[in-house]
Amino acid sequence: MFLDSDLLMSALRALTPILLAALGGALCERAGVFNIGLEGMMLMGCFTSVATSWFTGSPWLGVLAAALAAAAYSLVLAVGAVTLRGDAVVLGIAMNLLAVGLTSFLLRTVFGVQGTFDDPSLAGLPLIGGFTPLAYLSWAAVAVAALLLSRHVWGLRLRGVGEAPDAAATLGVSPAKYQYGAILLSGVLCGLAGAQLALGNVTLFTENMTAGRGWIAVVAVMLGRAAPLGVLLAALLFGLAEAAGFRLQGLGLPQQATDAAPYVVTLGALFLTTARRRRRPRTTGAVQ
């Protein structure tokens, strides 16, 4: 049977890194910063978690180091887009490209290997009920983010900064302060996503191992309209697509075709969403 509990478990495991990164992107979007640097931050988290876990023997120190490293890397976007008023899209693309080159260079420098670092002594994250603790954390983060954005003063001010920064400034709220906070939080979440990918889903580091998951997280933010529950549903869709790809590969389909499954779903979802948004104003005008 194609649709079974094993497929759902695989989808939930694939969901975790995408969900964590997408929640970070959603916070940035609510603050008025379009963050497409999620891929690069995740990749930095992947390498840092593996390097720290290997040197210290503790996967939890690897998770902590990944969160800190990705948060530090996110400062490139914060300083460039918020302080220097640069283009966030250009900065995000540059961060993604830099992360690929930098982690490849560090792989050769630190471990003396090319392509993939895989060592039996590398400690991965423990499993609880078939999932790592970061998976449960990602699900809890959805509820926390939803309450934060709808009930807490910080979340309400963050939304105000994103929707009307000038009006927020006249009320004594610093847009730069909240945008910095959102970007740094996105860095932490992307670092956790990278740690989950490198120490949870697998236990190794390979060059460009995020393989577009950061870009999928950006699409999840767009499909979910930067709402935590919407982001969760969008990320779950992509997790199911990735799990279905692995299942189809086991049934004999070529790897190239099954690897493309999440990206085909991404393109299809973007097409449907864009078509729906373009049709909506026309319908409104016809009614009037």
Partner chain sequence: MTPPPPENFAVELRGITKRFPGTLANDAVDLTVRHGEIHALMGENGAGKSTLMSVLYGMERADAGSIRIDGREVRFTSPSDAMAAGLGMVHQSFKLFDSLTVAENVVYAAEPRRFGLVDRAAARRRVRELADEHGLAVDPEARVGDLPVGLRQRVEILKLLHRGARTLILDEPTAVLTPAEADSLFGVLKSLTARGRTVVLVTHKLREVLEGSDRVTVLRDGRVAARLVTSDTTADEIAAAMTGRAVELDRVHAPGTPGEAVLRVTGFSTDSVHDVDLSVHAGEIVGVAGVAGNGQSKLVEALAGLRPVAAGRVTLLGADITHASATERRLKGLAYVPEDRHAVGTAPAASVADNLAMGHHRTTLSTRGLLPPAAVRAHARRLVERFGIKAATTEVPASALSGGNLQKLLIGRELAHEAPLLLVEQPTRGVDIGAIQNIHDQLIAYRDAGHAVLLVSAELSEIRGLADRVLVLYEGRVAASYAKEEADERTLGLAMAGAPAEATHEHEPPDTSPRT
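Numbering follows the first chain given and starts at 1. C-alpha atoms forming the largest set that superposes within 1.5 Å between two forms make up the rigid core. Predicted model only: the values in this text are computed from it and were never measured. What changes on going to the form predicted in complex with its partner chain:
Core-superposed comparison between the two forms: the C-alpha position of residue 265 differs by no less than 2 Å.
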Contents of the next structure:
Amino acid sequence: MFLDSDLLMSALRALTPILLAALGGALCERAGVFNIGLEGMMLMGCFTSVATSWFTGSPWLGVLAAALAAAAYSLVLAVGAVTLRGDAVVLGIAMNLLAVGLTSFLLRTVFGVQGTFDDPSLAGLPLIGGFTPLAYLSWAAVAVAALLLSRHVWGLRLRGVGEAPDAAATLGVSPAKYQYGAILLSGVLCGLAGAQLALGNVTLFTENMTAGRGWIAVVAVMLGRAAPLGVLLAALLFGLAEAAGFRLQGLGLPQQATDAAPYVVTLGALFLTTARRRRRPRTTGAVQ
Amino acid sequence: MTPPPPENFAVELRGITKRFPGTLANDAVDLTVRHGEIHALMGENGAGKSTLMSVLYGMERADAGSIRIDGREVRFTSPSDAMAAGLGMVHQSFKLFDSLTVAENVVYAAEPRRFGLVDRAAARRRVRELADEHGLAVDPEARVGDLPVGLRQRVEILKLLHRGARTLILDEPTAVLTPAEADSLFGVLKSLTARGRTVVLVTHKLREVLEGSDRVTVLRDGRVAARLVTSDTTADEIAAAMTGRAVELDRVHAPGTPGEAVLRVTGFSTDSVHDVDLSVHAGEIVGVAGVAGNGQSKLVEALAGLRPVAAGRVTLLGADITHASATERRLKGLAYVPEDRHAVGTAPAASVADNLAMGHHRTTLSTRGLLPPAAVRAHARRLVERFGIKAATTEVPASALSGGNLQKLLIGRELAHEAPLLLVEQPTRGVDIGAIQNIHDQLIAYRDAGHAVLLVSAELSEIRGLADRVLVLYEGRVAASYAKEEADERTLGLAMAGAPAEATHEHEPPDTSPRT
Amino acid sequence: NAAAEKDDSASAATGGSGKSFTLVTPDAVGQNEFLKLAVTGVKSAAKQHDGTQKVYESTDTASQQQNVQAAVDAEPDVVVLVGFEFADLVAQQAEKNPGQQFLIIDACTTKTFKNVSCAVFREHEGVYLAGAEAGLLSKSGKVGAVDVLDTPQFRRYSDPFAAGAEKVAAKTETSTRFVGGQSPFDDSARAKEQANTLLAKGYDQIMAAAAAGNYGVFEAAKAKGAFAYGVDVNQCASAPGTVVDNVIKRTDIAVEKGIETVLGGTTGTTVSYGLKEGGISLTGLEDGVDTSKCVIADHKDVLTKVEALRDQIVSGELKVDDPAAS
Amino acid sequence: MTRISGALRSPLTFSVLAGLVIGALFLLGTGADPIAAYEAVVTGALGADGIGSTLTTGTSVLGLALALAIPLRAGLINLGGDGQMVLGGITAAVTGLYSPLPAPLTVVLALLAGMAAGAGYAVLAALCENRLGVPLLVSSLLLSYPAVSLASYLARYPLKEPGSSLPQTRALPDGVALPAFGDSTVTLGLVLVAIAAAAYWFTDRRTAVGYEIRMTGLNPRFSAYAGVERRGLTLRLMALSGGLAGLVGAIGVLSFPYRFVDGSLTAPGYTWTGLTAALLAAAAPLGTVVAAFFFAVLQVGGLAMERTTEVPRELTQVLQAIVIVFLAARLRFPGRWFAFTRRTRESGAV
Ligand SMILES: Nc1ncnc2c1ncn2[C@@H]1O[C@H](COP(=O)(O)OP(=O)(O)OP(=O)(O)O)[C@@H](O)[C@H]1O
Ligand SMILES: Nc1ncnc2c1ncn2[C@@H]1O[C@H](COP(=O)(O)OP(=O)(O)OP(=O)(O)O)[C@@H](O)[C@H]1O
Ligand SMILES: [Mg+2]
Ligand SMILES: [Mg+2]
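I would like to compare: after the form predicted on its own, may I see the structure of the form predicted in complex with its partner chain?
Zooming out: every chain and molecule, the one shown earlier first.
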């Protein structure tokens, strides 16, 4: 009764946007850029996808536009953190703030409404076997990202850049170029995540509708050690904990307990995995 | 000077001038390197060697001058240009990716590919081929982070060979190598030149230059001070060219007059160090020799309280400090010069004054926890003066000091504790001859003031010049122990290589009766 | 709306009668049908009295305090505060500024002040009726609710819903889910998932009190062919054929009438709006059901029964428990 | 003259100016008058009517900025400010409600209890790093959520005010409140936080501990070599950090409305504002104070701008974010190119 297929479906639905954004975060992390602005990039994707789908009638153009818009937005981080050497954490926080303001502002100017834009004739993504095509894409993206990082020339160079940028530079590999690449890709992925959320999970736009999913993606990046498979497992764990939490509410557990459940489960998983192998220091947590 | 013969040089620098704000780092420098030779570039710290090599390698743009490679004039705007022209450089601090494998490091940015993916099998094959060809054995699958320094350097060289470098530039390649590793490196370099490759070697070590190079160019204050053919010159001549004065090389200092035991270590074990007994007396320098990786660093780190002790007992001036914290040890009278001055011994981003305050901030500089900035500054000015540290002001970051000056800062700071026991690791690594002499004199004066010194060095001449007694560590155990006069280079070398010891008897001076 | 909303009529610029009203909201208006109605109310009050009005939107406790302070500093004729969040604040300010008239909607101060008038709602009465509709319409005998958070105020939208359903179909199973999470008021995806957990268990009638999440609840219900109930205004147009009915809360009337009463000199009173006063209602019980796009328009039989229940409540014959009163 | 050009070239001045100019363009684009808007920000935040709010907001922002700056000075990032603050708040509320002591003592006790709760919870995150190897950044962030949920639960069930529609605890007894300055909303809390700032400045500049913290931030291996015990330092700094966050929570509860209201401590986002201020100032004491005050002015002034001009609320948020983006990018006018070339040398040649 409890571990039924509905639970898994529910977990997988919750998982998709988080997974896409987290993959983007993982790429940045591997390139040595701590991307804490996933939430904001995703929100830009949400808005753009809804607006484009509404005006063109095509959810696919919405998806495309979301990817492009979020990628363009990610340039703020790229220019600020890579070219100008600003603090990526501050930039990310500011980008999240900016995205909330900007999308709310656009919602008002473009649609003339506040809060929520919702219309029965807004075209969402079709479901195939209960999932949107973007969900399948996200699973494929895990495999592609894993292959890219471990086997592809670009991935090898990216990993090198993230680990020792000056060493890469002496070999004629421009760290900035790869970091731009990773950040732009994370923008694309976050845009897709936003489109999935706004045209897949639901079909509407609400101010701040990402509601912390970008942060969960950041946690998934850390928990999954910025490896695509690890990120997948972390996001899945989170999705399952959340879906199970929903069900536990039905059994009378207070809402606060089910709210906290995914985080507690994640922390527990972290204890178990880090107890053994200690992580070598990467960019995460390094500020100055 | 006669104009050079119309010959094709592997590298030909003409009139290179490079100015930094406030410094003329290279002043119309000419450097010609012939095909197939090992060419040494020497000079004191700050003489302009690294700058010249940076210009050659496209990392810095010269203000004036020209570069020819194999007779063709070139203009590099980046290292990639230099690489394309057949140059390759091994930087003093290695530029490797610790988490990647040897093969990945070697092929990085010049990967063999299949369907756009890195062809890992081909990469491994390539590494093996190159390794076999040049005697650079290393496991292509090993993670570079797990390799000892000597092997990392091989990876650096393999990297260049993979890229088809015909001229290899090595900046102070032996600074971090043990004598054995250095010898093996020179073997490799010789074999490379024998196959037509050219080597430019930046170094401070006279002996290596004399034994390993064909010609020498000496820089002083950014200008060429001498061009010498190695077979026609002597150490004294090179040293004089570098410093502009006569230097006494390889001095063996007079023995000290040991007093009471300051440090006593019995049955001591820690991570890969086993059952070590040793003692250091007041007025005595005990040298610890050993090939890197045989436990010297771990021993010293454990003695300094940075590593837990597995077994044994350590006393300092009679007090048991086996399990004391690093701070307690310092308060009880221990000072420590670590081996890595950038990563451990200093905070490069902090000011010279702040770097000099470390360790003193809890003792002489503070009263009841307060640390007045004025006291920190005054302390810094005193030490800068006393140890001749060259720094614009005491407020500039330590990263602006040259290697030699940074080392002086570190040693000065630790000597200033006047601690009864000083632990020193590799005190003159990467430091020029002038500075070496200065540092050696300081250590001897410290000993003669009645302090105990435990000296770890990979430099046998340093051990022989300074130490009153010598221990050799082999695989974490004390393999042999020699009195000053017994410790000749051959004997030490054999013991370090693990040969059964011949002269291992107790040389420890009696506790109370100082020798005269 | 500009944050400082000036009346668009010409009288706004000249000030007309000089009557001025300032409305302070606890949250951004955009999110919230209830607040939108309050803004409508204060606007039409301004029009009626030929005066001016301003709306200060807050986002959190800090901005609520600052906005109320700014409103009081400007000394309008009436400061209107919408939301129970202001109960403490209004008590504090009323004490400090005895000359200032306050109107608070949806809550009241525990102590009575001469200069504080209150308007409260009995949402539970309307929700009870919606629950009765659900009980009558449910095929599975299971009716549920999705609330924003587990707070007494939101329980008003779920507990009476269950009670109403049980009243008409004693065997009805009931259950409530709370959106929760990091941003419970905005998270329509999460609200949709919560609704899905109910739908998966066969619930076919769902009360949606999930703020912006309501749209998510409607989508979930629509996908499963189930039915939902909206709040505050007519939400049927968002998902025609899925939304059965809405619990209407006439905040605009409460604001308008409240201002009227205060200006008329009657202050310090509390007016409670329920079914009887027309402050709470169902779309199905109002005029224009047939054009409302609500499902209930096709179930006149149900409406007849519900009307009977309403009359019982209005007459006091039937009492609906208020979860927030405990 | 040179001082002026020097000030212009400082990244701070330039970023603020650039932020203002871009903001002005934005405002013009939406038909608003930028001068009037900026005037509204300044008078709204610093005028007679606004300064009280600015100082009240500033109390919380500065408190959390300090809380996050202190560990940051040693290179540690505490992302759990929300949880620590909320636990401090709910603990202060419990103490205030149940303490048998006379009111003034209860206030002191509640402050201390709040600090202890925040400190204890932050230490838990530190232990996760020290003992279990979970990076502090992650452990502090993850621990924050359950704490917020717990406080929310307590406020809604065991401690709830009967009959209230709000998820809030009962009001504290009369007199269990921080004294306020005159009629304003500014309480003694501001003084407490100011004292904390002064203490931080003094410790950082003039004590051995402060020196050790700074050196740990610059090179942890260096300070470890000299005997600074990292785990102990992490524990102590996190305790201080959490204690300060808890203090902010307790101050919030002991000020109007004198109770714990679920969500009211976290909703204004003081933790993020504080972290941003601390990061921008690289945790330097004076810089943190200035940055925190600046953000308080932006927040309060932004709200005032919304009230008094035609500027829509969303734009205020956009303006704030733009200023922060520029600050973070450390844009410097002519010096930028210098910075750029030095960087290429660093990445290529060092
Ligand atoms: N980027 C720079 N900016 C300013 N001065 C510099 C810079 N790089 C080098 N210098 C100065 O140029 C001079 C030559 O430095 P260089 O690095 O070439 O010396 P070196 O011979 O390599 O010394 P060492 O033996 O210590 O490695 C020094 O005085 C140094 O301070
Ligand atoms: N940005 C800079 N400004 C001023 N001087 C610099 C700068 N960058 C480097 N230098 C100088 O360049 C010189 C040489 O640097 P290099 O990288 O060769 O280190 P080094 O002297 O060889 O040190 P070590 O041998 O200890 O590694 C140093 O003297 C340093 O002062
Ligand atoms: Mg050099
Ligand atoms: Mg050097």
